[in-house]
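The form predicted alone is given below as one chain in structure tokens.
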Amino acid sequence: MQSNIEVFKERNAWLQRTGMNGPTLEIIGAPEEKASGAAARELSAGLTRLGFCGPQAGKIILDVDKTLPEEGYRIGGGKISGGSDNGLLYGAFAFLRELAQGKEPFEIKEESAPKARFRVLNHWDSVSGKVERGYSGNSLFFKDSKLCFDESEIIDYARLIASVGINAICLNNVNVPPDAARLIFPESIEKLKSLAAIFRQFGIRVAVSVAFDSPVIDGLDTADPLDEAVSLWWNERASELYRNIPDFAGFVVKADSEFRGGPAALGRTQADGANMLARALAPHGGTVFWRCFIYDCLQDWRDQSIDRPKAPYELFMPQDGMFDENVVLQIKHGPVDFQVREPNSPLLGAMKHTAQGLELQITQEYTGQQIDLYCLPVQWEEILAFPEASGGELRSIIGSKITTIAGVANCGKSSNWTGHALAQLNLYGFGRMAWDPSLSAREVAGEWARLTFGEPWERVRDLCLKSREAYEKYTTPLALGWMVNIHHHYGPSPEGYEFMKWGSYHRASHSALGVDRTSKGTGLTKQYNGKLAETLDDMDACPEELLLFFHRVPFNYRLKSGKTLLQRLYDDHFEGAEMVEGFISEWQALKSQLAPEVFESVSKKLALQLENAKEWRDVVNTYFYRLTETPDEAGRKIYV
């Protein structure tokens, strides 16, 4: 991962105990002309980069061996072992993080392969070069509506994700206008093989997203996944992309939600749209992503037998082995669209018969925007360790029924890619918790910040570990959820989205607070595995940080804590704030360790912070206070 200050006093100290100045290490092995070359260049400029510098002092086998997994490697005894020579270069990657963190050469051993066969980048560029949720500044890709890049910025962003083992890549927006979505067209294929070039040196294959009514943009009469034109149409794409493009990853497609035209549009099931579009790939080894957020977003707020998080398995379930071996049917991680706090979708792990895909967001579209921190890896780890369908752990089913790890991603041209020069802590946690989810958040956080700061670097993964919880109570605790300005999603609005179409309620009254979702309300809990759905249906035995999401609960109930709830969303909320003071004060305390352009940014950027927090803080307690009447115990101000 790039680093904002590369200081490696470990390794500094490491020089000094072996007295060494010079090329400690000659590399021996995968020769240029060869794929594998990669590895060799990427550990070569690594080692110059770390300072190992000077007379020879021993030697680095890179060799690849075909008994391991084939984008796993082995390291140990001065060699490095990959399964492939995109399992070689994982394991360069590997060996200089263990380097950087002061490791000595010849003791690092190490052994791993990725358990989801794609781990995946779903950009959110535009043609236009604009990103939605363009936190981190304008598109890689795009400019004026086609595709335009740099290619030495290309390289370093393909190394950037390659060093935490993202082997695809997703181009373009889902969230785009058909006409938009040209990128199979004749117009776009040269460029878009030059980029795919470029990729495929550090192991990513490319993917596009499409758009399901294409061939009515070309002139075809229909859509229809059932049309022998429309399969034609389709066939034809695909093979003059592979013709260019031998290893280009697939499609992925969102259909039949927001507006978007799909197969039931036309009378026609998901698996119908999803297998034409599989059977086009399927003879050149590509694969369709399809997503599964769908819901009815025209729902009328008055009628409650309707409700959002229901829709994906109400949809899906019964479609379970009507899909193509080459379709992964992509699920969001929550059943709602990345909250602060949900449970797990019901449908991850509940289709046998079924490839499935995990979708996480890395843009903080809800968490913040990169503006406010948010330590991403802390909820993942929350998700890999909630049950799913059959009662284990979700991520015991990552390699099995779920073959993909999708991340919303929204890098972009700016100085550090993740605008927040602490959010690239993100997209590195994402990409080793892809590749391993047995990783802890305080694993990768460590790995990252010691990587990154060097000495403070306790101090800073700290500060990071934190701010989950910070931003979970200024803002919904308890699973409570939504509340924010419509569009842009930032900053509070306590009935912003309540009387919309979308279906994001709270239904907030002056005795309650909260949705019953339990099997005597909507019924969503009965999505839900036998002994999961008794847990979450019962008020007093629901994990009380999903409390607000499955229950109506009264403003007077009591929490095991003894508070009622009311008073539990007084306290979340002045002590959320205060936490961001801490983090300030935390922040300041590390401006001598600090380069000064990275204490800057991240200084104004907790400024911002926590003007957001006090915000947060005090709309939404006066909101709960003019509902209920009812004062802070604690006798706080609230702005009435």
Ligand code: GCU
Second form
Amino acid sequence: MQSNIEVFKERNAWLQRTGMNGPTLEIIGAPEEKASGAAARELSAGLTRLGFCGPQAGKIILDVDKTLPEEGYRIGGGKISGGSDNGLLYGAFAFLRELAQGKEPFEIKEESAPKARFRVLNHWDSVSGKVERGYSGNSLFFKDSKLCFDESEIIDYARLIASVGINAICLNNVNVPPDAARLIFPESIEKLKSLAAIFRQFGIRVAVSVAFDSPVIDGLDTADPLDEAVSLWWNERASELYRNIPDFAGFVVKADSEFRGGPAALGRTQADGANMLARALAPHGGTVFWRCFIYDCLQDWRDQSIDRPKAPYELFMPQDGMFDENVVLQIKHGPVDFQVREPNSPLLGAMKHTAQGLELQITQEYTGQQIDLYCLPVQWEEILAFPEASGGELRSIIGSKITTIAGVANCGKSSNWTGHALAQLNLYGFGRMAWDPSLSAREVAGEWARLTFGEPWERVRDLCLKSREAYEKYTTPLALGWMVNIHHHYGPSPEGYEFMKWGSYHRASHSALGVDRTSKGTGLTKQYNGKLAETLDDMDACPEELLLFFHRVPFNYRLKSGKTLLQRLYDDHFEGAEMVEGFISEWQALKSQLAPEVFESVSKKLALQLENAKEWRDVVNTYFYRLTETPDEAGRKIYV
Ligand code: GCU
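Okay, that one was the form predicted alone. Can I see the form predicted together with the ligand too?
Shown next: the complete complex, the earlier chain at its head.
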């Protein structure tokens, strides 16, 4: 990761201890392997950045050892071995990561290989140059309806994301209007080819989001997947792409979702649509990442027979076994939409014969928009530990049923890629946890804080780790979800989505809150397997943090703490805002140890966060007070 300040204090301490003034580590590469070139290049540049540039101190040997997993590596005794050129590159980055955290070069010992085959960043960049749900400036890839990029910036970006193990990138937004659909038309191929060539140097394969209706945009009269002319059209597009980009990763597809065209609109199944694209890509080794984010987005809020979170499972489960091998069904982690707290999607792990992908959101759409501090790895750790369909933790099927971990990227042309110095942790954490899903949030936050801030790393780490809890408390605790302002999704609006077509309701009345999704209600709990379904179905047994997702709960219901639901909601909102006040003082205390620009920029963000937290507290508490006419037991002022 790019460091915010030049700290590497531990590294300097090592230099002093050994009495060596900037020693050189000579790199002995494996010359017959083309990208041990890349590993040697990155290692050498990294060593120079870390201060190894004086007299010679020892040798680092790079070699390819085909007995290792393809992308895996082994480091020990001054040798870095990789299962392939890319494995070697990951080994070089891992070596640098340890060195930068103060380890002595010849004591670094590590062996690692990723579980997921695809560790993908999904950019939601529009060809206009804007980024949908982007809070980090404009696109790195597009401007004025065209591919347009700064080569040296892309090299830095590719290095940044490869250093944490990303091996594929989808360049454009899943919503593909006609101008973006042209990205795979002949006129764009040259530029796409040169962009892919940069990423290739870092072991990263390029994918694009395609419009299912592309053939129609190009003049055909249908996009029907069973029409021969349509298949031919896609075959030709694929052949041309692969002639120019032999390692092209494939297509990401949002079909039949939120007003996008798709096979269902043409009377065909999801499998018909996905397989038609898969067959165009298969001869070239490409993959279709077919998104499962499909639901009725024109729902009548009065109609309680439709329940949005049930939709993906209802649609895709019956088609298990019908998808070609090179189709990955990409499933959002929760059954609704990247809320602060959701149960995992019941579809994850449920399909026995279909490759699946876990989709996470790194960009903070519903989680503070890179104004509020929000450490996503804390949430991802819970998601990875949540039971999958056959009962084990979700992380246990990564590498088998789940072949892909995709994250909606949080990067753009802002000075530090992510627009908030501490939001870099989310990008770092995504890469590291996608590589090794057994890593904890504490581990990845610790690594990142140490690499980025040096000495005060533990205090920065601890501050970040608390941020998820604070945000959840001052917004929508107990998996209540959806009280955001419409469209932009920042700040509170308790009934913003309540009487809308989107299917995301909490149905608060004067006496109760939440939707009954149990077997007596909409039946969502029945989509979960065995014991978990029983637990979720029972209001007293359901994990409290998920209570309002599965149950309609009276405001006077007593929680395990003895508090009523209403009192818990009041308390959480006060506590969440107080936690942010605490973050501000903790950050102030670090002032002398931080680079002034980092200190200032984060201080400003924290001040905005406090305003946001207070607004949430007051608006939501007032809303519940007005509905229930029941004051806070502690007598605090709860209305604006
Ligand atoms: C959310 C988000 C949209 C996005 C969609 C998706 O609804 O607000 O901007 O297009 O998810 O994941 O497709």
